[in-house]
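Given as structure tokens, the chain that follows is alone and in the form predicted alone.
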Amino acid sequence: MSLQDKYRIINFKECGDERGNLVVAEGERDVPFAIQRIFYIYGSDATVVRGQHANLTSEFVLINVSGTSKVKITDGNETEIILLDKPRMGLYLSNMLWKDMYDFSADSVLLVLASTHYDEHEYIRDYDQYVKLMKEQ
């Protein structure tokens, strides 16, 4: 399975009029899983790198609801860099993808939807260990 099979861009429906815009993201409809956890990252700057891990079971959708950021994803072989620059754009990440979020604009708010509740034991935080696990699959 190639890296491109493990992520995808989601363009959420945007409704707007003179009052402003509304973006809807429904779990198990627009988001390909039941949402179990929501968190967001803000107050980071262009020099900060967040993430730097993979997850054994969790899937994610990342949405920069304000500002911009970049996400570097890899499966240990291929690497892609995705620019999140529209509040209606989501980045779906399957499990077992290494992710680095970085190059945050000053006004960046990165919203993350997760398929699981937090469990420290399903995080892989050592890149060499991650690459070894990927080669065993």
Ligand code: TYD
The other form holds:
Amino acid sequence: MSLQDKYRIINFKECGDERGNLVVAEGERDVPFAIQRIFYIYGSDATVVRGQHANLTSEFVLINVSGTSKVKITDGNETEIILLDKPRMGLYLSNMLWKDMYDFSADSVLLVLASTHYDEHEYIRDYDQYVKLMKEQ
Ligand code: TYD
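Can I get the form predicted together with this ligand as well, since the one above is the form predicted alone?
Then the entire complex follows, led off by the chain already shown.
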């Protein structure tokens, strides 16, 4: 499976009117999994690199609901950098992708929707171990 098959950009429905904008993300509809958890990251400045891990089972959708950030993903072979710069833009990431989040703008609020409850045991935080696991697949 190539890197292209492991992520995708989602354009969420926007129900804006003269009162402002409203973006909808429904689990198992716009988001390709049942949402078990949300978390959000803010107050990380432009020098910080977050993530630096892969997940054995969790899938995610990342949305910069405010500000901007970049996400670098790799499968140990190919690499892509995606700029998150619109509140209606989602980045779907399958499991077993190595990810770095960085270049956070001062107003960045990065919302993450996850397919699982938190379990530290499904995190791979050693890049060499990740590459080894990918080669075994
Ligand atoms: P971490 O995985 O380092 O965040 P990031 O992926 O943004 O670099 O998590 C930071 C801390 O938060 C760590 O102590 C684990 C905790 N945490 C939870 O308790 N639940 C969660 O759902 C997440 C994502 C993190």
